[in-house]
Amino acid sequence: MLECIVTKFGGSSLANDEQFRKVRSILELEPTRRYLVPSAPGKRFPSDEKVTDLLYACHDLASAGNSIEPQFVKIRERFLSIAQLLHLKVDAESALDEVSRGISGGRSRDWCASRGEYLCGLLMADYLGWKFVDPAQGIRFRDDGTLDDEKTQELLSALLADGQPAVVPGFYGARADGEVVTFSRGGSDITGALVARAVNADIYENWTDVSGFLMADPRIIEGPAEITSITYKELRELSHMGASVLHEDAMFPVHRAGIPTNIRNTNKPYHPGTLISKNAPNEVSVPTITGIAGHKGYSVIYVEKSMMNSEVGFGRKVLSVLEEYGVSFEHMPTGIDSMCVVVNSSSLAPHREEILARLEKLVEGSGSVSVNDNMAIIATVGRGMVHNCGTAARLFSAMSRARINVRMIDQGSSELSIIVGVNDSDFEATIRAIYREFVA
């Protein structure tokens, strides 16, 4: 039996006093629910603005010496309408004013758009009966504005010894001197995950206004099966690849601390969503694959030199001159003479010359150097694929079949995904020709 959950709700999940309502009902279902992480209020339509945007304005604003009010009083009447409207005892007008005093007064960027966050635990606070725990006490950020993780763990834990059900706004925290410091966008995933370690929760629920995870990209194939359970190593390689609703970071904490993660749809509450573990689940039947993602805009540097495989160190060399220039590369296929190094195109962009004139150097009078770009990946992952003989032959008949043309094959030791290079025109009928195989 779980004796304590935490759970995560997105901005759209408390857009307005009604998802307020959606959540406080959630809570109610299981009394183990005891914590939670709130994210500012998203959009309640498409073509109304999130709060953590318009806090973003009034900074702007704030900083070039012009007033906040035009931008202030939507934050304003957002917030004052959902403690109106659920009959708050809280005093929401007196703490909106006190953000307008800080952002006008010049506070930090990171400050400004942290308050929706702010202002939303403590409405939510209020609304559920529980306590308020500020993570500017909990969360502690190094002074070069990285997470402090051991101390984060010491602070929050502490702050959450006492078992009391309570609020903890995400997004943010604050370095040793009180200075307020936020996550990335997305930042308040993290914020749930540290706080589902410092409490030893039994899961850790990330809800958002999707039903989980879905096996390949819903632009591209029509109704795509649902992934109702999937491995920490799985989604690593997923997100890596875009595919997921959750922030890439938050994965960390809960994947060492051994805490199941499960992504519910606020406005589908008895949807299983989809569990994410450090072990796959007893399952009767792992399918052959899990998922598949990817990204177009990818350039592969190849690099060719007379016997590369008795040159010990060129393979650094190479790596170290794109190093030097930033760029970090996704895949690197090597063979006896060869080596491609696969790199984002946009990262390549800025000092393609000048790498490919120092590779140029680096083969001189014994090879060549040369670049092709408009190239797609394309990750197909699954646990499964370790059990289930001849995956890879199916993969690559299917693309024979649909006459695509395969540029680049990588394949880790793990034997979890399977990448595979194609061009950039390609990239949706190769999604769609695995599926089909596989799932379909």
Contents of the next structure:
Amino acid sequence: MLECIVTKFGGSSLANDEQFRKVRSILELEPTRRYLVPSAPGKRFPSDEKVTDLLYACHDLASAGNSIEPQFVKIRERFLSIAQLLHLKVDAESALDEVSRGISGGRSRDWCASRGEYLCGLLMADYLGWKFVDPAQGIRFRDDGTLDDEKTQELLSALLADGQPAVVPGFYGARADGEVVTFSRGGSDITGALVARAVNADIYENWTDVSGFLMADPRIIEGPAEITSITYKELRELSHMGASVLHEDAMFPVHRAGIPTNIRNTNKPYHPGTLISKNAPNEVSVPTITGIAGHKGYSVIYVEKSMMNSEVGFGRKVLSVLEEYGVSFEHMPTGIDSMCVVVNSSSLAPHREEILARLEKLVEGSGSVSVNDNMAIIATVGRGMVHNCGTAARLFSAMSRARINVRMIDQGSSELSIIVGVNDSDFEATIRAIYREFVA
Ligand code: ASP
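Got the form predicted on its own; any chance of the form predicted in complex with aspartic acid (ASP) too?
Full complex below, order starting with the chain above.
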């Protein structure tokens, strides 16, 4: 029996009065759903505008000394229509006037952006008859803009200690001096995870407009299978490679606290979605692979130097050149007298010439440096790989049958993933070949 569920609803789940109604009926289905973290209202239809984007636009108008009205009317209209159609008692007009005055009066960019969640939370608390908890009091940022995790845990759990059902707006918190700070875009997911940890929830439900994660990108594989269960570690590998439904930073607080996250679809409330947990407990059978994700646009820097293997500290010198220019590396397969450093081409571009010149200096007289662009990286991820021998053999045979040339191989050190590098032009074919081999 579940005791306490924290729910987070994304922008599309709160886009209008009809979505508000769906949210309430989802909460009514399960009385242990006692906390709600809302995003700001998102798009109602594809060409619609998100309230957060409108707020950023208002801030930009105000900072250029212009009237915010042409944009602010749209925000006003959206919140007032929800308040009117749901017969809310809250004084939405005054709350909107205050926000409008704040933006025109030069409040910070973060404060302006946070008002979408703030207003949405006020309306939702009224609609549900729940307590409204302002995260400016519970989520603490340091002066350098980073989250103060410990202080947040202390403040938030104290604010929610009475156990009363509460609405806590997503996306923002504040510094000790009260100045509002937001997370990066999509950050309400993080708020949801922090609230789940603060109340020691049994589960963190993240409600959105898709029924969880798919095994592969539906633009490449038609109707890919759904992932019903995945571990936090696997998900991290997949989201790093571009499979995004959840903000990357939303996993850490709940993962560490051992709280599972359930991705659910507001428009299909009975669909079980994807369950993300620490160990995927009670599995009858584990599929060999959980998902495939990848990205184009990588470059391989190939450094060759004779006797490289006997030179202590050479790898560090290569990496410190990249570090100096703020380029992080993705993979680094090494040989005896050579090493490859795989980097994102766009992060290499701004200082490409300087970096290469510096590396050439390191190998002067006894080696060479070259760069190969247009590489795609594909990660095949699965906790089931540990128990199954022959996975790599199947993967590479599938690629060879599809006549794809493998340019790089890296088996993740966790034995959770096999990573291959191929030409950008082989990207889609590789994903299809792997999917066909393991899934359908
Ligand atoms: N409303 C914010 C955004 O659009 C945060 C969020 O929705 O999670 O990015």
